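Shown next as structure tokens: one chain only, the form predicted on its own.
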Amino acid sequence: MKPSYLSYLARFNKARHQLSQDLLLTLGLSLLAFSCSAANDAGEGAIERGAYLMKIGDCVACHTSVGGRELTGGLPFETPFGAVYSTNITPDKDTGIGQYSYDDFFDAMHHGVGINGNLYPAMPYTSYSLLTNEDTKAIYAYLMSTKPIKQANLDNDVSFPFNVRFGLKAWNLVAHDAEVFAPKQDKSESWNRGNYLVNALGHCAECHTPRDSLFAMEQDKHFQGAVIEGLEASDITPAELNRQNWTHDDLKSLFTEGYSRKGTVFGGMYPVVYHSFSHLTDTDMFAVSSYLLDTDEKIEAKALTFNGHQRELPGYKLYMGYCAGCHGQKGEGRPNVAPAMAGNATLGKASPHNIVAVMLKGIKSQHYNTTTSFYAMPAYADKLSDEQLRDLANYLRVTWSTQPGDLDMNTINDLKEVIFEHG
């Protein structure tokens, strides 16, 4: 009986792996036929152009928590009705968007209706309706491509009667209008590739346009700069920019280096370089610029401003005791530690917000390449007193800015209150 047993068993385990072979042979397939659909569906070459896309429309900053396997989720959003947090696209069936179709993936990114309902406004579905359907379909075939991974999403932490997706309906009546990108007749090709890829797939109005109550975008104030976290997205208006002679090249370093002679990124968009605008062709780069400064011509780089140092201002002393051993003793910056202060646009703001806010809470250390990253800033809250934030932001801005040295306490205190109150 034994030898006819293990005959049995021997038999049962290869048709047992046969089977397992034979099924995972299917499952493979039925993925790659589903894949292959949604390629096909949006036409050759979708998938790679996909990928390019998912890339500038930030998918990965967003949809990926820090030290998080990426695209699944779990990344949080402070809004001023609780923390949202992100969730998973790969195309896992039961935790990711595997179950959704191209016609549901086309709602929720241009509509924010998902399968489960209505998705809050921190997606910013009110940027990408403006993506043709030729670009949807590419995103969509792209991450129907990738490996499912099946990571459960977080909760919302949001208060009643936020809570009550039902309401986002009556959101999106008010709130958003789904439109159709439109280019301007009187604009260079340039110039409107640059629109279309800043305010549809790089959704930029959404961090630097303010928010009414209802945290509707204010379209007569856009790109005029809000508050996010505790530090200021900035005016990234074309009078702005000109204003402080940014040019294409610097903001080309910006976006892929996140470093330029007028200084660094910092905060939320050290994450939208180095996932996102740092992955732009060169034509798409100027494009962007093109749109941002509104023009394609060649814009001159003026001397940086330093106005020589005033040793009798109280913030000298503060200045070479806190800042200079890194900035340098003329505002000099160092390659790969710290930016410089001459010609910085975060002085050279008319908003004194970031001096302030930098000095507060710090930097967090950057890195980009090989050859590209900068050191942590520490911050000096529990170091430097009220006044003393004064003096030193004032001497900052009458040294390296045209910006007037006029900051009082009340300032200072009602920036402290901003600042702590959002992050």
Given for the second form:
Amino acid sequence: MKPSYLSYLARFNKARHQLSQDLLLTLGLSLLAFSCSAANDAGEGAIERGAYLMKIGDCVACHTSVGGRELTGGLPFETPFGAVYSTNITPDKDTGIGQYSYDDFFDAMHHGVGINGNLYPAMPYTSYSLLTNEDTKAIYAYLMSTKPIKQANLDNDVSFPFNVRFGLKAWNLVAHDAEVFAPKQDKSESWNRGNYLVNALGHCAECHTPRDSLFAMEQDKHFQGAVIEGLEASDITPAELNRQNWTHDDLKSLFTEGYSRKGTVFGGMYPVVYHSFSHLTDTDMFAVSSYLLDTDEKIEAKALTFNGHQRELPGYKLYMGYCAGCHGQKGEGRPNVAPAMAGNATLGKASPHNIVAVMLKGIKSQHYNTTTSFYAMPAYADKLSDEQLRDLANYLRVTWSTQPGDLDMNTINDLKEVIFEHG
Amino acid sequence: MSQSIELTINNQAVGPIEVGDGVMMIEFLHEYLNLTGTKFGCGAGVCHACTVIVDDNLGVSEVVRTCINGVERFNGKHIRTVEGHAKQNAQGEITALSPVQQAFLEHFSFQCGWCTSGFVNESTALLERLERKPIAKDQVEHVIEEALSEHVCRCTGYVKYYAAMKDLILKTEGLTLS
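Switch from the form predicted on its own to the form predicted in complex with the partner chain and give that structure.
To see the whole picture, the full complex is given below, headed by that same chain.
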């Protein structure tokens, strides 16, 4: 073989190798570009960012049925008009949102309009409408990157005329104002980030703001509290939270571990903490507390209220007989069992609603991680008489809060009616 | 601080007796009355080993955990503990076990026995409930599971307790509808 031929062959082989490498690289890049088009559209790292935003938006809690696969929907929402079921939001083309273009998804998130028509406002588009375009894209990119799961949606059980979805167009006109989120210039960056996290993604107002006769949020009563499924979503205005001496650390502890110096979460707030707020980064957590407390400054933790026992009151023996075993003789609580009564924000509220609701219905056990959980609180609806409920509620208030022990039988009867309205 | 407590335990009047405020019922049974058959398990109301029966004057019973409930809750009430189920003669000797106790023995339901007092009390209350309101035969397993599912046993794995109760309920006349 001539040397020139050898060198030619070597050059040919090298060229062929290079060509195939280039070809593969090009093909690979095109595939990558194809699969990441949505993500790239929303910027670098959009899928990862979308996954975080989706957690803080708490999509999983509503779009997953009990024992069901994540994001496949099927969780019922009891509305005054009948049951509405959450839907499959995996990218399955037949039963999920696989056919949604980004614009379709934007419309659903911001205006409550899906490709099959208007969505019921159980989907909090009234809050998500504040999301930035960039964040909506990131969430879209993330959802489209999840595994498509074929699971048909359940039919809603909404009575006439509310089952006529056309009516929702009219409702949107009256009750939904798709605003663009605008930071306030006179507030800190942290406060503004918190405002965005709490009001847009966290959609806290959906439960914590009372609704008017049209079931639209009463914006002039923002965060002043409302009764949802028999429990009171607390007043979380800065005025009330500061009155109750919540600190940044208290809120962080409550949102990351479910309990704090000021008590625990319960009812619908447990899944919110478990699925959503416990995933907040430290910076975002501080932003949330900055916004809720309306200050970036450190707040001093005052001593917890314990006014001492009054043995002569009828509630004393009830407390010792029914409550002290878990909540402690001086109301100090027990770690991983029951929260303290001293400093407890539920007792410190002006409204006794949740005190009575919790005594009647109990609290389900809560699990946060391998080292943090709470045992169930028993329900005492068939154990305590109405008079005992009154005496105990009054005793808790005069012993561990600054609220008066002035609840009478009428108050207890009225509360029971509301608490058991939905079973 | 102490208070005067007066109650009936296993058909015997107890007290008045001075008991400290906030003493848990299990401590009262153990330390004041030497009734140690009721066992202290988790101390947080989860394992149900410390369950006793409280009877009211109308013949309605409830099962109550003694580790998380203070003696104040039981003042003036009628209580049954595991010591009160077997039949005794005038000398205080046991002449016959209760049907629930006998069934648990025959089915080798327990090993270490720590959870047994709770299981005996809960099962006895269940049996009495079925006497008042019999159920269909196909509901028996469901009812047993509903009554006993919160009782924790770390030795035998529950099955033998449940099987004993199923046998007992099905063979006792008047507890199921034919």
